[in-house]
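Here you get one chain, nothing else, as structure tokens; it is the form predicted on its own.
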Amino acid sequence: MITGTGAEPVIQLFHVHKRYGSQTAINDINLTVTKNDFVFITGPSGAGKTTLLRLLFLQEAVSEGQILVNGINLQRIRRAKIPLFRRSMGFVFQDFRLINSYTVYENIALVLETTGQDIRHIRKKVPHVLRMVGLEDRIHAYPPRLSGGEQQRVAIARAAVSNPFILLADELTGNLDTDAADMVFGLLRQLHSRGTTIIVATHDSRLFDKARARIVFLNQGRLEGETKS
């Protein structure tokens, strides 16, 4: 089993398989991620990186095996409890998933509204997280008016606004130029320094020099080992 260096496991995968019909996307993965780990999941296109993140976020169900997150067996969570489970996690999607008809403020506030946060708390928290990503002046802008790098930073702010214990990011910088990618990755380092466990799926090996992290190699759905950056 591939394990982290910390004492407290927050994510554990035991012989996890994911199949779509006759196609195997994840093949017998064993992996442990410990508290405040920074982990890159890397490999070629089609290796299963995105599928692995989707399993952790309960967007997909495993075909075989078990996943524990903070001691919770994901195979035993009732469907009605999934939104509550996801509140402890943030997910930054490759395609941002911002609502174009909502302002930047509204996109981020929606996360807090769905968890029943008080409106006064939301009005303080959203500007705070936008200051963190350097976009306070874009608070009333709509996503189509933002650059790709700005949209990615909004997506990170949205994922971070609920202070997630774990943050998952899928091909975080794939569509960004070097300067925007550096800024976006700096935001992840900030979150990591505050105690968030970070898992980034990427095929971009240039990122490995940007953080002290575990690098886990995935190929054709199998883990093939790991190293450190």
Contents of the next structure:
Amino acid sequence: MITGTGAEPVIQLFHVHKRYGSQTAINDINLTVTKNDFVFITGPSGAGKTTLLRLLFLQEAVSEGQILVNGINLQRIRRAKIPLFRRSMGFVFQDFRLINSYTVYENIALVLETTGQDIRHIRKKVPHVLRMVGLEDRIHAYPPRLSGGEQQRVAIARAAVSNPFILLADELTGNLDTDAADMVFGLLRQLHSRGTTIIVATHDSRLFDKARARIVFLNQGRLEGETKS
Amino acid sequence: MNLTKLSSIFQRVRRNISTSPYLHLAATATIAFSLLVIGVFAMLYVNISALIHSWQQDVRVVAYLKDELSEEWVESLRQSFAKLNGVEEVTYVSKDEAMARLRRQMKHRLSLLEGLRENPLPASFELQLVHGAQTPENLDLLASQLRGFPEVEDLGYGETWFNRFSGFIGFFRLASLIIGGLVIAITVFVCANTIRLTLYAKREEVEIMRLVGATDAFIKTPFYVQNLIEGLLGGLVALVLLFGSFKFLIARIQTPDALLSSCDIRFISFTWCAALLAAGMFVGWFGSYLSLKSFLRS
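Right, the form predicted on its own is done; let's see the coordinates for the form predicted together with its partner chain.
Below: every chain and molecule of the assembly, starting with the one above.
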């Protein structure tokens, strides 16, 4: 089992398998991520990186094994509790998953609205997080009017706005040029410095020197090793 | 519910409607049309019931007496009849008075009565039942009691006519319920499918909401609110159309020379109006409930 350096585990995977019919996407993975870890999950296409993140976010159910997040067994979580669980995490999706008919403000505010936060707090918090990602001037724009990099920054702002204790990001910089990628990683480092545990799935090894992180290698669904950047 | 939730709900309602206005217009029009049909039935029901009720008020049992009863005997019978259960008023009609009535009714054909050597009409008692007790059962009961008096030769209370109308009212009630139920069911089906179309168009948005931690209630509430509003609007449109049609018809049929000029045609009561609005809202809500239930499970 590969474990982090911190004392307090926030994510634990025990012999996790994920199969789609006869195809195995995740094969017997054991992994522990401790509080405030910065983890890159890397590997070639089809290695199981996205599947692993989807399992952690309860978008998929494990076929075998067990996943604990903050001590919660994800296999035993009731359907009605899934929204509450997801609110405690942030997820930056590979395809951003922004609502095109909502403005940038509304996309981000939605996360806070689901938790029933006060409207005055939302009106302060959303511009604040947009300033962090450098998009305060795009607050009333609709996602289709934004560039790929801008959409990704909105997606990060949305994932970060509720101060999640874990942030998952899938192929974070796939659409970004070097400057935008630096900015995005600056944001992640900022969140990490505030205590957020960050897990980034990427196949791009050029990102590893952008943060001091654990690098976990996946290949054909298997965990093949770990190193540090 | 706090201000944020309310604001969020109404923003999403506004967005839902503005993204597919024709779909929502169709749903509102369907509800309005269905409630209009139900409203027409309600008006027919209310007016026919009122008409039959007023006829029922006039229903009286006539006990025709044998000839040659003394005045004391007649008075004793009056007292006995007045004590019968459910009787409010007893009126004696003597043979002479009966003939006088007949003459008045046949004033244009008096020659038919001229050949009579003696008055063939019997004296009678007219028994008026207490208000609200003019049911076929009570009339039958009173008739059977009157038949027990040997002085009573015959009875008349239009039992065949009365039973026929009571049967008609029962049938009309049943038909109204069945047709109203069918119309409501069809409207619920149409509303549910309208919502399903809206949901289908918004499935990605709903999926994203779930990914950012929205509960089913958070997703569903705007759809419920939106359909309640559509139901209410549909109900209001139906009432306006019904009232407009009512006024138009009244103006046409209540001219002095019209056949129905003496009929007191009434609009449905406030309770009926409130019930129609409530029915519209229920139909909207139930349509959402059905489609959301299956959509969110999938």
